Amino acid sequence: MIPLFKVHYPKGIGKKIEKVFSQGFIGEGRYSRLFEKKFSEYIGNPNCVLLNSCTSAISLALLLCGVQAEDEVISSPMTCMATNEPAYNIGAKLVWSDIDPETGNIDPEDAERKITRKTKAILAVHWAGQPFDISRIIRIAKKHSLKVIEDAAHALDATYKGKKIGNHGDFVCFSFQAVKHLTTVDGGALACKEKKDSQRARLLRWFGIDRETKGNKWSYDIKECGYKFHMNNINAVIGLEQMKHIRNITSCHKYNSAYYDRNITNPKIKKIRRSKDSQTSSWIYSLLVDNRDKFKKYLADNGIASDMVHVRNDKYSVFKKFRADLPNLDYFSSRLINIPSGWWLSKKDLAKIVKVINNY
């Protein structure tokens, strides 16, 4: 079976582990500020801050926002729950923007409509690593005056209007879990677009202190309650050693990705649109098709593995006071499966699923 995912090894990786524990210092230390520092380096964004998952970054995202319980907070629910629980988790009103039904990507339109005297930020998914009209979103957040928060969880290495994710909205949530383009077992980073952002975000991912202060750390003040967000060395170092093969990885991804979007051609399966203004990071490659099931059996018959990988967030019931009319979802949802995009795949298994798929 060709799989959906896999996690990248680096090799001599459990060395570099195990040097960290030999040293005896496991928690926030050296190798965490160092790989905060390559990580910022590597999307160019200085105002990055190193966490323990995607979630820990977009909660302080909204934070940052100032949301509160009962403001509301626009946002996709064709995503991971971990994009929509930390807003819920504040006491915040979701308001569910219909998506693109070509993209899976938040509706501009249909967002701004959304808008009321409540609403405090717009929180957009790159879907599948394909960039949402970033330009919309911030026109219609300054507008209004609100923030925009992306879920990038899917979107390393992705670029919009030539430049990377991580350089456009507000803050920029992104993920290092176990199977995404760069993990490191679980963790994530939230980038920021003001330093003064990123310098209260330090704060607030370990309990409201300064790890870097000077003096007598007894006499130290909290002046804001945090969290235990914070990454450790051990994450960090698996991070590093990661950070050396990224480039290799996401390219993989990309070329396998346009390798689908020229040979695909079986009239009976939709791919996603693809923009001018951007370059997907693909880190599954999406597919809207007739009968869903008989496909994925199909595929699966074939030796190919494929999923839905993640379900509309309003069907559940934590969710139903927010439910909404959204027709685009309907359609979009219904009709989506994912095949294989990543850099574990060979020329013969590009070809082989390519073939597959058209012969359906």
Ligand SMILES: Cc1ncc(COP(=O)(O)O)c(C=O)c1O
The other form holds:
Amino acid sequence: MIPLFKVHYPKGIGKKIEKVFSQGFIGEGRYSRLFEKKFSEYIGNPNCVLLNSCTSAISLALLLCGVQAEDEVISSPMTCMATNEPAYNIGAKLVWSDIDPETGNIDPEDAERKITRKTKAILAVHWAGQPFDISRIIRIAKKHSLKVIEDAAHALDATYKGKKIGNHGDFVCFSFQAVKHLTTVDGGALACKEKKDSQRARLLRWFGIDRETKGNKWSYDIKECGYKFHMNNINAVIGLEQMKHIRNITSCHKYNSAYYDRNITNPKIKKIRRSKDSQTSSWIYSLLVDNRDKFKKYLADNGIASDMVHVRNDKYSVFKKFRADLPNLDYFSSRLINIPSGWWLSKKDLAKIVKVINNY
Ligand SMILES: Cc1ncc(COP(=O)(O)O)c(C=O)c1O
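Please give the corresponding structure for the form predicted together with the named molecule, as opposed to the form predicted alone shown earlier.
Shown next: the complete complex, the earlier chain at its head.
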């Protein structure tokens, strides 16, 4: 079976981990700082804060936007629960925006329609690694004095208007979870637009304590309670090793995605609409097809793994009270199926996948 996901495993990583253990300091330390620096340089945004997950990044972003209980956050249900649970846990109201049925991304028009006096932020996902219409969302947010949080868990190395994702919205949340482009086993980062937000995030990620303080840090005051959201040296050293391969990894995803865009021609299968403003990093490759279960079985019978990957969040009873009419989401989510597009695909795999799909 050609897998939908594969863990990238750099040779010699075991020795690097052993070295950190032998040095005797496995908590947050020099490797965490170095990885944060390298990742910031890679994204091109000096205000990146290293964390233990994308979920933590979203939680901090909401806090830095000032979202509190009873405030409203506009978001799309077409994502991982990790996007939406942090707002729920604060006690905020999730206001569902419909999506663009040809991309799976937030529909800016519907998002704007849903703004009220209680709205604090627009939270939007770059579905499968293809950037949403960031300029329009930022324009809308500015007009209504709102903040923009980008969930970029799928979108490392995707670009929008010539710049890498991580340089547009107020807060951009990355994931280094097991099967993401760059894995540290678990991990994440928050890229902030403003330096002052990144400084506050660095305190909040570790109980509000300033780890950069010289001398006895226990004698300093804690002005704001934080969390245990930091990344330790072990995850960070894995991240540093993965960084050596990341350009190659995401180039493969992009190449494979462009190959599918050109070569999948079956009229029964809808592909995602691309935009000249952006380049997808294609964490997965989404297709829309009637009778998805039949198609999924057909792919499996031909040795190709596929999946929905994420289930529309509004269907879960925990979010029952936020339900809304979302016709484009109904269309998209009932047809969505994702096929592999990662670095592990050989030329032969790609040709086979295209042939199988075109013969359906
Ligand atoms: C869109 C999206 N957001 C957030 C997350 C959560 O990432 P993490 O596991 O790093 O918290 C995921 C994980 O799959 C995701 O797909």
